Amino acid sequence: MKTVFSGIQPSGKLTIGNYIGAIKNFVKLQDDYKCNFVIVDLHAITVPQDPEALREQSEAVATLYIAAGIDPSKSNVYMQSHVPQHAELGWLLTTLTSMGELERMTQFKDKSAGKDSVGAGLFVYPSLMAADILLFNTDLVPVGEDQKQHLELARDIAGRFNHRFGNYFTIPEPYIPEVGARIMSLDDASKKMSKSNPNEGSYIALLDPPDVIRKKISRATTDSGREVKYDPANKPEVSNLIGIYSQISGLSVAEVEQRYEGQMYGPFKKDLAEVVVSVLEPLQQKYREIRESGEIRNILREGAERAGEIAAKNLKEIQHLMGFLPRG
């Protein structure tokens, strides 16, 4: 079986965009691939974090993974910091990465823009991401548009290592699902729905109560027209809502259009809210059960143990190829 790796930072709230664009696909992938779904807390601290909030959000994200259908008996779900080989390989790969490559990373430019002081961790972030992926000789990486550049760097680093030290690393490929990869903001369809958006009305969080979901969807931006029609170029906001409806309900876009032919936005939005609530309420109930049981700590420990065994073996081989003396 081929290997899949994906990491998500425990900062901000997971949204329905994360669910549709990523987590739903993770649940499908785990039946056909060896999967590592990692909460990348070492990446999170490249910008300042409140320690208590980081602990809470780390556990919340891990629990949401399980509540959404990721099976810990099939996939390794763990904290990045619990497998120290991530950080160790991150340093080794940093020595194979040029300043110029890191300076060209658009995400670094965006996050550092206008700041008087920027941490070195944010600068070398892509080398650690490369280590996350390459540590397991990953074949496929589910990746959004904002991370494509980082994956390309990981591929370059892998090729550089193989050329210098021998053919060891698998060159990872992006995995981009045909549908559901990009859900846009509820208040501005030109921007991706993001858990870091300061406007809470712009996204639906997976743990939003039903009444909050209904209110957010009722207030979602549409346009001055009346037709429930999928036309991203001319009706981007309405098209985004239709896309959400389609992905959550399982109906095709055409079926959604047909269902609301001749109706205005009000009934469409009302029904969309109920469709979203019907999917998220069971997920939220499962989330509460897992949190109350304390089960997530055992899941994370067992996931880290399994991943750690593979990581330790692979890092030992990598160190040997680079010329390090063996321990003991």
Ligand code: TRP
Given for the second form:
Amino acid sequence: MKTVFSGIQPSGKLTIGNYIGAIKNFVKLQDDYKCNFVIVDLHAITVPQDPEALREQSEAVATLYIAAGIDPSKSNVYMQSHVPQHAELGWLLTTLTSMGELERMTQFKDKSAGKDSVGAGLFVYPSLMAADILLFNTDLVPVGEDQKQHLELARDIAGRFNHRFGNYFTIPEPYIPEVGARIMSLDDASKKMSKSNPNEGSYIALLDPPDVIRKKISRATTDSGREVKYDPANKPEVSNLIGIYSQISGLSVAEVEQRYEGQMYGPFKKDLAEVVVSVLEPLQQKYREIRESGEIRNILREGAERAGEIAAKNLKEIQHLMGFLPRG
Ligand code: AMP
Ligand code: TRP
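Switching from the form predicted alone: structure of the form predicted together with the named molecule?
Time for the whole complex; same chain goes first.
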């Protein structure tokens, strides 16, 4: 069975962008692959985190994975920091990564722009991400569009290691959905929908109450036209909403357009809100049940145990290839 790896940072509320770009595909892939879905807390601390908030968010993201349909008996769900081989391999691969490569990363440029002081962890973040993926000889990495560049770097690092030390790493492939890989802000379709946007109206959080979801969608920016038509270049806002509709309902973009032919934005947005609520309401119900049961800690422990065994074995092999003396 081939291997899947992906991670989400516990650094704020998850949005419907995370759901469509990532989690929905995690659920889809879990029947056909050996999957690792990780809460990447070591990545989250590359920007300052409040310790209590980090702990709460870690548990929240893990619970959302399960509430969204990830089955912990099939997939390993765990905290990145619970499997120390991630950090160890991260260091080894940092030594195989050049400054120039890291300087070219657009996420680094965005996150460091205008800051007086930038942590070194933010800079070497992509080497740690490469380690996450390569540690399990991953075949497929389901992510949104914004992670494509990081994944390409992981592929380059894997190739470089293989060239220098012997063919060990599988070169991972991205798994990026065609529609929905980049869900945009509700208030500005030129920006990615993001949990770090200070304007809460710009995103739909997975745990937003139904009435908040309805309000946010009804207030979403649209152009002055009236046609519900998918045309990202000329109608980016409406196209974004059609993309969300299509991804959440399972209808194709053409089917959504057809359904609203001759209708105005009002009824379309009203239905979109109900489509989103019909998926998120049961997810939220499940979320509350899992949080109350306290079972998430067990799920995380078992996930880390299973993944940790593979990680320990693989890291030993990698260290051997690189020339480390084994502990006697
Ligand atoms: P992050 O929240 O940055 O840890 O991202 C977790 C996953 O969600 C990654 O695979 C991202 O590519 C994906 N993602 C985040 N925001 C969006 C978005 N607005 N549209 C689609 N995918 C997204
Ligand atoms: N960098 C990813 C993000 O911000 C999170 C991440 C860390 C990840 N390690 C990963 C994604 C490994 C896929 C595979 O979204």
